[in-house]
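In the form predicted on its own, a lone chain appears below as structure tokens.
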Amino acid sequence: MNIQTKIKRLPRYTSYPTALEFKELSADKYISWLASLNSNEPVSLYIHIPHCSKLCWFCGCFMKVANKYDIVAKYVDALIQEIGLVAQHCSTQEVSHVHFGGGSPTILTPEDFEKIMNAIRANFAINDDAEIAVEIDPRTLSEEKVKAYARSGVNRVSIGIQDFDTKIQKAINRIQSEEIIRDSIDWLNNHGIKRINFDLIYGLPHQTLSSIKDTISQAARYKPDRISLFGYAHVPWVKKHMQMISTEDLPNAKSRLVMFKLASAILLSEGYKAIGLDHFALPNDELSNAKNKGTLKRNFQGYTTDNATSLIGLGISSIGSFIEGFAKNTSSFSNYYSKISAGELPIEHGLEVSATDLMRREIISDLMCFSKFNPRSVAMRYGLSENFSREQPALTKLIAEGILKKNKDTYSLTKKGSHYRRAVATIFDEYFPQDIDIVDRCILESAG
């Protein structure tokens, strides 16, 4: 059986159920979820900035190139209106986390970034110890922008580096010198923003074991607090611009796995701790502490220390997460602008979740965050009498394959199994096609 004919990719489980299961969701339903937020608990905000100045050919995000800043300015005005509309329906205004993603938030002028932050503060109460994070494209960063971030309370950034090798940068249409990286770090440090993450990618065109070793070693020398090492997902049937990358230039599945193992070994030797699927953090970083304490979480931005039970998505295509389910804004610019101008929330899709969904979400989250899970214990917490008979044959097979081990009712990933946690998670995914053999799913994960 060619498993590629069955499914193109394994979920990354930044949510469960995944966004593939979202259906039409009414604005009234979304408003009811906002109104039912616990007024004694903080929420998190995700702000999506969809525009970039250039198109990176590896990009899998929802984005649109802005050839003129007028396009961005129009979006900022609509976003600020949406912030006000959402706040009107919230039963709580306390905020513990704010995350700017994209696209490229660094396309914003200093003035527009501060306008957005001022709008957030005018409508919500940001906690004194809140994390305010921005995803950085160093090619569009400037010291004036960093000053605006500092004035606005930004205290963490993620710098999109991807790879230091010039040949690889050219192949993905993202050329940025190391001097640009150094300047960015200097500006951030000089203005008090010292919590810095690096985002790197393996599986890119022309990458080799030698080049990945150089890039990881180079990144580690800067000693960022965290390093995310994502696997490139080549999906040209979804993202047409990926057709600019020749499949012949991509490393094969075996090479990708060896690259990740090599990169992991280098980072561990440099003092980083492995966090879940693809994150690494220094021992004194909050992510490491959260993993040790058992409070680590996973959301649409990856691994996080954010303990808020609700995330409000703001901006086109953004997704919010609530106790009751998920709510996703429209991905149509025309729809987004027309809804906002009419004073309506631009919600379009989402999913109301069941107790069974929540139970399975927790099992998958335990696996993704802590490499172990106890299905029966989680089911009992939700008052469900699930015996997991459907999952048992796959679990038994993974134990025989040396991917899982079992101690009483707790399953744990082995060292070998640590590379297949997404495949293992699919066992508990009621929406995933279970007719695909579990070992084949592991093979699919090793291919990216």
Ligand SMILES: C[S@@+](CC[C@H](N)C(=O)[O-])C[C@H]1O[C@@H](n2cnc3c(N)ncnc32)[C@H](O)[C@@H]1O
Given for the second form:
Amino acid sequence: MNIQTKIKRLPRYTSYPTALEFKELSADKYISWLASLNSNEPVSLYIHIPHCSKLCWFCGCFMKVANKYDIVAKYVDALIQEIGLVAQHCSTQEVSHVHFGGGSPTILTPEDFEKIMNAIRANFAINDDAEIAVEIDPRTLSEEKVKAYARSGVNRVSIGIQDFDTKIQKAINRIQSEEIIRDSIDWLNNHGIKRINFDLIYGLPHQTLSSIKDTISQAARYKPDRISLFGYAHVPWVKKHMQMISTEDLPNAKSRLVMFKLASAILLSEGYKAIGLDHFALPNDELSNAKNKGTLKRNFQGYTTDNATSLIGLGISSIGSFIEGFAKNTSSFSNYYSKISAGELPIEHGLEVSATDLMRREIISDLMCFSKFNPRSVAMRYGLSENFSREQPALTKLIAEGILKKNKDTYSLTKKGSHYRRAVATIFDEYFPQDIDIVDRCILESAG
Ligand SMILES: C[S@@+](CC[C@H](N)C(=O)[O-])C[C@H]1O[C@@H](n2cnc3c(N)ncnc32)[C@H](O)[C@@H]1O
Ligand code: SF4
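Switch from the form predicted on its own to the form predicted together with the named molecule and give that structure.
Everything in the complex follows now, all chains and molecules, and the chain you saw is the first one.
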């Protein structure tokens, strides 16, 4: 069997079931979920700002280039209306986390950013100790924008660095000097925003062991609290602009693995702790504490300390997560605007989850966050009599391959196994084609 023709990439399990399983979902169903939120429990808000000033050829995010600011201003107006509409149906007002993602939230003028934050504060009550985070494209940041973030209570940012090397930056159509990064960090520090994450990517065109070593060492010199080291996901059949990156310039699966191992070793020697699949955090960062305390979670943004049980998605293509299931806004700009102007919620897709889904989600989350899982004890907690006989042959094979080890009913990843976390997770994924051999799935994971 040629595995490449059947399935090209393994899921990253930022959710289970994954977004691939979403079907049509009615706005009425979504409204019933909002209405049944526990009024004593805080929720999290995710706000999607889809626009960017320029297209990066490696980009896998839902984004659209805005050639003029009018396009962004129109979106801000619709988003503010959506915030009001959602709040009308919501049975809780308390908010513990706000995350601005994109696209590039930094494309917003300071005035528009504050307008959105004011709309949130007018409709919800943000807890005093809430985390308010913004994803930053340093090329579109300014000191005025940082001041607006500080005034609005932003206390965490994630800066898109990707790679410091100019040759690699050219190959991905994202030129940004180190000076821009230095300025961004100075402004953030000067205005009291000290919790910083760097986004870096391995597996980009022209990257070599030597270039990765330089980029990681350069990043570590700034000592950000967190570093995300994503493996480049090259999916030109989904994102046509990735065709601008020549496959020949991409490091192969073996080189990617060696790059990740080298980058991890540098970060560990610099005092960072490894968190799950692709995150690193300083020992005193909340992510490291959450890992030690067993409260670490994984959501659509990656690893998080957010332990609210529900997440409300706002903006085009955003996804919310509730006890009952997932709700995704439309990804069509025209549908988004027409629904909002008609006073309707722009929900289009989603999934109601079953008890079995929730049980499987917990097993996968334990694996993704803590590198170990005990399927029997999770099933018992859910009152399910699942004996996991279907999963047994693949688990046994991975023990023989030195990827998993077993102690009583608990499985844990070995050092070798830490590079095959997503492949192991597929064993418990009821929607993943189980006829693909588990060793082939491990090979797929190395490729991206
Ligand atoms: C929404 S962007 C971050 C904010 C801002 N737009 C920027 O690029 O600086 C989210 C992050 O996803 C990562 N990313 C985007 N496309 C990716 C891909 N194809 N493979 C791996 N990581 C990717 C990048 O590290 C990027 O910083
Ligand atoms: S990586 Fe960030 S800045 Fe670049 S196109 Fe994607 S969302 Fe926009």
